[in-house]
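The form predicted on its own is given below as one chain in C-alpha cells.
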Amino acid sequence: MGRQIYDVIVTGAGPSGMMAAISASSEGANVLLLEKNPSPGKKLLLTGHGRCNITNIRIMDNFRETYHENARFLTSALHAFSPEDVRAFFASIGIPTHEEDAGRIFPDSQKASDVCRALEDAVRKNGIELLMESPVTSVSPAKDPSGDLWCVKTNDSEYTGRSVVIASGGKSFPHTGSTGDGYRIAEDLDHEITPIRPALAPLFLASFSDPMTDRCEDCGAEFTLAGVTLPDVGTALSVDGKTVARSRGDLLFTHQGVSGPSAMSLSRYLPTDTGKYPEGKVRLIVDLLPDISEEEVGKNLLSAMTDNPNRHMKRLLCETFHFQEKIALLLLGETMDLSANQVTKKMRNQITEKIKRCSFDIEKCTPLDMAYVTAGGVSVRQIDPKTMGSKVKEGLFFCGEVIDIDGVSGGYNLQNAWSTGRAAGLAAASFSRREERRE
C-alpha cells in the first residue's frame, strides 16, 4: 500500500493554523495539522488576560494605522473575512460574543479556554487529522512521480502532502511553543525574513532596575509607583531627543517598568541595541491629561492655587486633576511639602509641563520572550496577499505571526491571525485540488 498524500499540512495548531485547518477542510481537503505542544492554542490561553479577545469591531475602520507599514497587505484578507465575519464563525461553533469598550469582541463566558475548545472541536469534527508533540523540523520540496509534493519532517516522521501552510507563529512567549520555527524554514525556502523584535512588550525603566527598591528617584520622594494604574493617557517613544512613536490608552506601573496597551504598543519602535541605553537615549514621555492643552492645564492649575492659597500641593492637584496621590508626589518634587502660597511662578511652569510631559529613562531593550506578539517575519513582498501563497515555492502558504505583520493591542493581532488562517487554508485546498487533477 502506497503511501498517504494529504492535500493540505499544517505546521503549527495555533489560532491562525487552526483556522486554516479547519477552512481548508471545509472545502474538502485531506488535511494534516501538526503541533509540538501537548495540546492546541497554548498561546491562545493567554489573550486578553485569560479572557481571549477575539476581535476588534473598528478594524475596517482603521486598519491602515493599526497595523503599521504593512498594513495594506492585509487588505484583501480583512474584507474576505472580516470581525463581523469571525464572530459569526465563532458563534456557528458555540461562541457566542459581545462587544465591550473601545470595540474589542469577547466571548460571552469571559474565558480563552473556551474559545480554543471551540477551536479544537471544530478541526475533530471536521475530519482533520490532529497530531500533538510533532514538532517540524523541516519542509522541503518532494518531486514525485505522480507530480510535485512536499516533504514535511518532525523529530520521528515524515509526511507528504501536495501543499503546506506555515503557521508556526513567532518568537515571543517562547515556553508557549513559539520558537521561531518558522522563520528557520521559511528562510531555508529561500524567503526574506525581515529582522525581529518585540512588539506589544512592557517597557523597562531605568529608575525602576532595581526591582526590591522601585523607586522613583527623579521626583525625590521614597515611594513606589508599582500597581498604579494611568487610565487613558498619551505617550510618546523618544529617540536621540526625536519623537518615534505616540501611543494612547491606560498605564500601568510595575515593579520594572510600565505595562498597558499605551506603553506596550511603543515597545515595537525601541532600538534593538544589545545592554543598557545611555542616559537619556531613550525616553517614555507621558501626557497625564492629553484632550487638555497644556495652556489650559496651566490655567486651571493657577486658579486652582489661587482659590486656595493655604492647601496643601499634593491635595490640591488631586482635587484639581483628579490624580493619584502617588502621581501628584511624582509630579510635584521638591514642591510636595509646600502650600499653595509658597509656589512660585517657575515652580507652578516646571508642575504644569511635568503633567503634560512627564519623562522616564528606558533602561533597555525589552527582551523578545517578554513580548506578546513578534514584529518582523517572513517578509510580506514574497507572499500573495490574496492567498498567502509564496512567491517563491508554488505550494507553500503562510498565516499568522510568521508574516512580517503585527498590530497594536486590543484583539488585532488575533484578527489577524483568522483572516490569514482563512485565506490560507482556503487557497492550499485549491492548489491542492489543482495537483490532483494534474496526477
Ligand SMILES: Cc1cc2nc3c(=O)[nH]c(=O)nc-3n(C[C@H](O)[C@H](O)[C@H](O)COP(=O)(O)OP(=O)(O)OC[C@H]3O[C@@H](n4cnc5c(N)ncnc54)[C@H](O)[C@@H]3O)c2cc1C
The other form holds:
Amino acid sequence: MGRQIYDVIVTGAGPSGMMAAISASSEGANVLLLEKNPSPGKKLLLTGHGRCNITNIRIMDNFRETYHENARFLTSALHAFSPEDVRAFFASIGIPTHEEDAGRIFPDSQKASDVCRALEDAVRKNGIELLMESPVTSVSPAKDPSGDLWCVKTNDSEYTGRSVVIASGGKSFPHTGSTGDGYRIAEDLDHEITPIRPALAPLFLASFSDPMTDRCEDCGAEFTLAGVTLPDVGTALSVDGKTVARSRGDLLFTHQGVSGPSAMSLSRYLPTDTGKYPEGKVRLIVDLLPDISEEEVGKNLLSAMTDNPNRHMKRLLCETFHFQEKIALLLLGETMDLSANQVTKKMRNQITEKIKRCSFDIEKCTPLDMAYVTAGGVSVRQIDPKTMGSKVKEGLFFCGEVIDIDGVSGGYNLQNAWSTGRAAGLAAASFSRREERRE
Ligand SMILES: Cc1cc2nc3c(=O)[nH]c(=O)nc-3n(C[C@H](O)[C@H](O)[C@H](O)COP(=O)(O)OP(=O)(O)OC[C@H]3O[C@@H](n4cnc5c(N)ncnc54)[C@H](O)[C@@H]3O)c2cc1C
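Now that we've seen the form predicted on its own, could you pull up the form predicted in complex with the named molecule?
Okay, now the whole complex, with that chain kicking things off.
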C-alpha cells in the first residue's frame, strides 16, 4: 500500500486549528489534525470563565486599539470571515449565540464545553482525521519525486502533506497545551519571532500591605482591598514617568494586585525586565471618575464639605461619589478620622488628586504562564494577510495566537483564531489542489 499523502496537515486542535481543518475539508481537502493533548480545545474550555466569549460584533469600533500595532494585518481575514459570519457558522453547527454588553457574543447555552463539542463534532462529520496525544516535534520540507511535500513528525510517527497549517497557539496557560512549540517550529523554518510577552495578565502591585491593607477606623482591624471591584474606571500605565498605555473598564483588586479588563489590557506594555522593578519605575494610575474633570471633582468635594461640615470624611466621600467604604478609606489616608471642617485646603486638593490619579507601584512583570494571551509571535511581515501563507516557505500556513497578533478582552482573541483559521484552511486546501495538479 502506498504512503498516504494528506492535502493539509494541521498542528494543534485549538479553536484556530479546528477552524482551519473544517475550512480546508469543506473545500474537499483530506485533512489530518494533530493534537498533543488527549482532547481538543483545552484552552477553549476555559474561555469567558467557562461561558466562551466567542466574538464581538463591535469589532470595527476601535479596531486599531483592539488589535494594537498589527491590527492592519487582520483587516482582510476579518472582512472575509467577520463576527457575523462566525455567528452564522456556529448557528450552522448547532450553537446559536446572543449579544451581551459591549457587543460581546456568547453561546445561548452559556457553555464553552458546548462550543468545543460542536467544533469537534464538525471536525469528525467532515471526515477529518483527528489524532490525539500526537505532539508535533518537527515540520520540514521533504523533496519527493511526486512534488514538494512536507514531513510532519510526532514523537512516534511521521506524516506527509502537501501543506501544513501551524495552529499551536501561544505560550501562556501552558497546562492547556500551548507551550510555544509553534515558535520553535517556525524559527527552524527561517521565520522571525517577535519577542514573546504576557498580554491580558493581572498586575502585581508592590508593597501590597501598604496601601492595599489598611486599618478599619471603627474596630482598628486591618482590612484588605482584595475582592473590591471598581466598575468602569480609567487606568494608565506609566513607565519612568511616561504614560505608555491607557484603558478603561472594570478593575478588581486581588490578593496579589489587580485584575479585570482595564488592568489586564495594560499588561502587554509592561517592561519585560526580570526581577523586581526599581521603586516608582512602573506605576498603575487609576482614575476613579473618568467622566468628570479634576476641576469638577474638586468643586463637588468642596460643596459637599461646605454643606456638611460635621460629616465624617469617609461617609461624605461615599455619599458624594458613591465610592465603596474601602475605597474611601484608601483615598483618605491620614484624613481618614477627620470630619469635613477639620480638613485643610491642601488635604482636600490631595484627596481630589487621588480620586483622579490614584497610583500604585507595580512590582514586576507578570509571568507569561499567567497571561490569558501571548503577545508577540511569528512576524506578520512574513505572512500573507489574505491567505495566512508564509512568505518564506511555500505551502506553510499559520493561524491563531502563534501569529504576532493579540487583542484586548471581549471576544477579540477568539475572533482572531476563527478568521485566521478560516483563511489558512481555505488557502491551504487551494494550495494543495494546485500541487496535486502539478504531480
Ligand atoms: C482563561 C482564559 C480565558 C480566555 N477567554 C477568552 C474569551 O472569552 N474570548 C476570547 O476571545 N479569548 C479568550 N481567551 C484567549 C483565547 O482562548 C485564545 O486566544 C485562543 O484559544 C487561541 O486559539 P489558538 O487555536 O490559536 O491556540 P490554543 O487555544 O492555544 O490552541 C492550540 C492547540 O495546539 C495544541 N498544540 C500545541 N503545541 C502542539 C504540538 N507541538 N503538537 C500538537 N498540538 C499542539 C495545544 O495543545 C492546543 O490544543 C482566553 C484565554 C484564557 C487562558
